[in-house]
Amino acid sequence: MKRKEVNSSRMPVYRDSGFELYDAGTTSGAFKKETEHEREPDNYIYSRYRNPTVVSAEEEIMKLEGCSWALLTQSGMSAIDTALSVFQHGKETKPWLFFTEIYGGTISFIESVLKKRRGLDIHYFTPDNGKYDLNEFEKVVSRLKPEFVYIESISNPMLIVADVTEITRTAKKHGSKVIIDNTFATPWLYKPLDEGVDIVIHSATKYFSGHGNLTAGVICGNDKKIMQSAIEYRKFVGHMLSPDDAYRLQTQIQSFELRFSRQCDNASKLAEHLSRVPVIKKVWFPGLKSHFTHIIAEKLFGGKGFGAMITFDFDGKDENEKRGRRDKFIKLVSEKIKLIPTLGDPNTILMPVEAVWGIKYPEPGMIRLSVGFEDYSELEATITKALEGIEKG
């Protein structure tokens, strides 16, 4: 029987594990037309290659990056896997650069699997006073002509914004690709392919979802050779993307923009409150002009707005008083702010930064706020009675 169409404005979800292919000659013009890795094939053949729900979330993606394609996976890390597997061509690999102040679930897997597991000459690139030398960085580059250079726009959890318009030129001027995560600037404040970038990261699960309950990460670029390694990669480990979380993806995108603007003036006008705040010592946002990176800053992001992380650091006579303030913060506004390891909720939240990242990190009072889109006044309220309350001791 014939089915009717129905007049629905949304993609629907295509749970099929697998597509009808009719007859013989589909099936065999359908294979050997997979071998060709399109975005968008003509026959579906199975979810883990290409599935219509989620090239749908991926084209609204598209639109956001202004990219010629985006492919969706299961998780951050995944996307971070399959846009790095890209550039691994056995033994003919070249090194690869990655700068130090990058999220440190990406440090991990390039200890454990890229180093430990797959044996492949890494190296490393760390900033001088909380910003990265750009001569320096020319030497390194030079000298080692790696496969890539990997990057973050805005740092997990310093924040340093790389000057990326001049770490791109460099690389390209010696024949390196540059990968950038751009989970905390996302395009709304910068599209890094404009400057020429090779690959775009996001977690998915930041942003672009904002709502705290599904996970995914997308990578986009604009050179289709690179698309074609990257479906062919993403297929044979099975790094797809659900095609229910890529439906919810997909509503959630249509509000990023709104949530993010709205994130991003909380998260300065916060910044601004805490750096006068005596029992806090260091604030760390790049819209402040006491950070590093303020300058970069306002050059990449074009006043647009800063992201909407802050890191601070309580004041202290030693740790133990550290600890005690922080810890003293956290349960102070645990009622409406809650202490979970993620960002991009709608909800602010936040996460100690050195029970996470201990050795890296190792200052005790430091804390990461990942701040939502809720009323300004409200957040402002909460934060500060915990504050009046510390400093009342």
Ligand code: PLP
Contents of the next structure:
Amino acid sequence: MKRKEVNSSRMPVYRDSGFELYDAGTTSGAFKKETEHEREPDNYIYSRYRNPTVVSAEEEIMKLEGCSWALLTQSGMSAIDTALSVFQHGKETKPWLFFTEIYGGTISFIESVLKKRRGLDIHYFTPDNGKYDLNEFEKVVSRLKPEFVYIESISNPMLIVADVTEITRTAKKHGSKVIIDNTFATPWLYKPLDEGVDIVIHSATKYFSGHGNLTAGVICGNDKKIMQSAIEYRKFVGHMLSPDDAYRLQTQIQSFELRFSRQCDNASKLAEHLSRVPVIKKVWFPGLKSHFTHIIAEKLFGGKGFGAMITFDFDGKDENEKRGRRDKFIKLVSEKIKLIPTLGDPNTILMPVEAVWGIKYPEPGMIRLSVGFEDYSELEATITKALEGIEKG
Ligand code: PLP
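Alternative state: the form predicted in complex with the ligand, after the form predicted on its own:
Now the full complex is given, and it begins with the chain already shown.
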């Protein structure tokens, strides 16, 4: 029975590995279109190339990003690999420039795959005192003339907001493309393609899925040549998302704006609250005036919110006391706030920064919160009770 023959309101899960092509004429037509990379609704050949359930989830993301194509992959990392592959042209490949404040897994991928195994000419741009010096950036870009510049709109765990407008303007002036991992900001806060950014990447595992029950990645854009090159790579290396995960993603993404806007609201309230607690030395949240990129965040996100991640640091007379307070906090909130190494889940979850990032962020009492969309007063009550326990000693 064909889908049109039942009154299902959404695209079902098509688990077929191969699709029926009926005769030699249809087959050669479909393969011809496949190499031309046309996204036609009935042109399915093999699920590693394209799958209707995956296309349906991609269409949901295209609506959110307001872009002309989106390609889903099995993880955020495979989305990054697919996006970067577009700019690899053998010996002709020019340098690639990455900002240093990006996801640790991306840095590991750069170091152990792009540099060591593929021998690419990789360069980094580092922030100065928590901010990117754009004059210095212009000098680096004009000297290197990189193939592309790679940034995250909100970095992790210090939540540095990049001035994407200025970075893109400078990169374009020197003939470089711009790739942004927009996982933390999401299109709800900010749509980088509107500013001329060439590729937007998301770990759809996080806010798009929003329920901690699948891994997926997506790359989005408007340039057809980039899309064709990315489709080809995704097909050859087999980075395609599974139809089951695509089905869950296309369903869960319908509540994305509701969930994420509430997560942003909860995070703004919680960050204000934490910044008034004596036992906490510092709170990093782009919505706080004290954050080094607060003004950029206001400009970029237009007051809609500041994301749903908060990093804070326990005070203490020495490192042992700070670590002790951190550990006590993790224990006291553990009924409600779990230590889970991801982000964007329905409930607030946490990570001890030192245990994950090591000495890169040398404050031992640091905790990173991914704020959920649970009832705010309950969340604040859980945290307040734990902090009172810590203040009592
Ligand atoms: N980009 C960012 C900003 C991330 O935080 C992560 C994972 O935490 C990734 C990419 C990788 O995504 P995935 O775990 O879905 O492969």
